[in-house]
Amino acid sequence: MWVHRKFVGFSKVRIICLIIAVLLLSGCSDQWGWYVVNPSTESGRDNLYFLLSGFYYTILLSLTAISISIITGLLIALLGLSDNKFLRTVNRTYVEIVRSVPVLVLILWVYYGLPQLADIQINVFWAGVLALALSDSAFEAEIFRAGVQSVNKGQYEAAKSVGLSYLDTMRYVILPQAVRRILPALGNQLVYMLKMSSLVSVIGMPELTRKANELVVVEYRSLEIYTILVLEYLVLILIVSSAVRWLERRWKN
């Protein structure tokens, strides 16, 4: 197993050295203006660094969205998992919904809607954040409500006898083993998070996409400042899939 982990952590880094051999030599074409991000040079340097300055905005708005749709998604499974039947209809409701709804319209009504609607003024950090985790929150809840009943029952009894309340033993039973078996998935919805950040750089967002988009109105070379932005995404995306991965291995043993 560890041979094995090994040898495709070693294929992602040799995947990467080849995209990147890839572009370098594909930049001796007269057809290619690898100038613009070009690390020798003083303007390439600007521009690199006009770029990589996405990342802050990037990984802030993808960590504060998803602690809100995690809490959010749990409270919304809880309610799912009662034996009252209006709050499980409100939780059908709730995910049925905000999952129909997609991504770039929520920001979009978030940003635009939501301060008429309510008479609030927001900005676009808190507007992306909201519509973010809203969106990711349906997805979230189902997720934990599967983790919660895929706990074999006789955990719930077996608190019960032993006098813990429904909180108590959702909280020091139940949902310990169940974020264990749901971290995978949970892993899975933060890269997507990652990914639908991009999203909001349609409202002004400083992050790694809208970045990209107002150097390329300046620099006009999209082929090559878009290409470097696929490469920030997957060097991302992939060192966040090695952390959880590494967790799911620490909480294994």
Given for the second form:
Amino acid sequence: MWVHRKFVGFSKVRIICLIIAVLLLSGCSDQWGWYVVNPSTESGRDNLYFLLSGFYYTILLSLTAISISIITGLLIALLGLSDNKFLRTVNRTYVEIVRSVPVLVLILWVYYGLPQLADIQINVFWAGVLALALSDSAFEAEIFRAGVQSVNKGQYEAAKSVGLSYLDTMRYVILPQAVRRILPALGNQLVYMLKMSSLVSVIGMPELTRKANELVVVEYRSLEIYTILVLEYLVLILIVSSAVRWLERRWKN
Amino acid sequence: MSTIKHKNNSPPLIRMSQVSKFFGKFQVLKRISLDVKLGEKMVICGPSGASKSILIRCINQLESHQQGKIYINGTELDDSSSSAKLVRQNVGMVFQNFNLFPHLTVLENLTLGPIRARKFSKADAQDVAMRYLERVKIPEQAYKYPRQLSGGQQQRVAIARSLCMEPKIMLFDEPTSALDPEMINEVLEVMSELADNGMTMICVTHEMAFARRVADTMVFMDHGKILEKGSAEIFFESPKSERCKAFLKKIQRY
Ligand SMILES: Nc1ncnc2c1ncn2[C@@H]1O[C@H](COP(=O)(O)OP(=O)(O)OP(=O)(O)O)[C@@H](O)[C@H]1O
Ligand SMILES: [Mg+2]
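Can you switch from the form predicted alone and show the form predicted together with the partner chain instead?
Full assembly next; the chain just shown is listed first.
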């Protein structure tokens, strides 16, 4: 197991180094125009800074959205775990409906449709957060439900026999065990969220993808700029997934 | 061993009166009636599937019953929250599989109930916990996690966890049957000491040496019914029903 993990880590790093090396070398050929992001020129630096500044909203948007979707997902999951049939039906309906709508469609609906329906103003950021959180909450709900159901029935009985209320049982006994088990799944959702956030570029959110699009329109160097975009996501997601794995290992003890 | 004199005027701590329970059409408890007085030690035995577990789980409302009445200290149980409180204040339970909380240390396992349900301060709860850990002879394990302990130690922690709620009666559901043979005695010893200190107990077990030593009352069950109930001496000397005789013979061969 240990050897295996070490091997995977090694090869991943090596592959990335290889990709970067190929890209850097290819900048020497005639078709590639790495000058657009050449850090040794003033305009290259500006462009690079412009692209990198997209991290701010990509991260802020994703973290806000996933915080909201984890909380709503947990609440929706608790409905699904209830003894009450009506509440379980609410859970199923919510999950089925939300899961069936593509994220992009949700984003468009929330940004262009919701303000008319509810007669409210909604800015790009919160429209994006709302759409992403809505979409993700259905998945979080399913993850939490599976996690809670994986905890042994004896734990509820023991909690009850030392006088814990339902809420205390959930809070102190069931959820801490469930969360440890679903941490990898929650980490995956965060990775999905970071990737899905690129879709919010269509309504003008200045995150990584939008910034790249805007720069392409000015500079006409789509290959180089989108390659940088790929690398930006790659680095971000590799950092996030190793952080999740680190947490997972720590929580095992 | 049965030196306790029962007071005749106080209501029994536990009374089951004509209790029946069904799973769908299948009747698992058939008009069960029994009284347990303060200080009494009752041992229930019987073949697998006799509904021994169901019976004691009805007493602390882990299972619901459909007919008959169960009283604790003279108050009938229903599904109100005051009933739940009554159960919590009076009844402790020890499970076959310990059911310790694996993500909490031994000390945290013991203090969770007192802090949340009895509203103890953390320091008070820890005092109580250490007192009962000493009672089960493992105070030095307080800061370990359950999986770092042997089965026998885990079950003793589970007993201490129940005791921390300071119940009037302890229910044991085959507390030693998940243990390796060499660990059974350390748990039975702790239980015997509890009994000697006057704890009221209902214990489902097939450890007949233990039963002979502590039981005031023996109950033999089969197919959801109580077939035999009486003082321990009479039960072991001259069991009445053939099924009980056969059962005792079978388990005492080992
Ligand atoms: N949830 C359930 N649904 C249906 N039947 C059940 C359920 N739980 C228990 N039973 C049945 O109730 C009967 C009594 O079960 P119980 O667990 O009380 O037996 P037991 O005497 O404790 O046996 P053992 O010595 O094996 O623990 C069994 O026939 C069992 O199949
Ligand atoms: Mg049983």
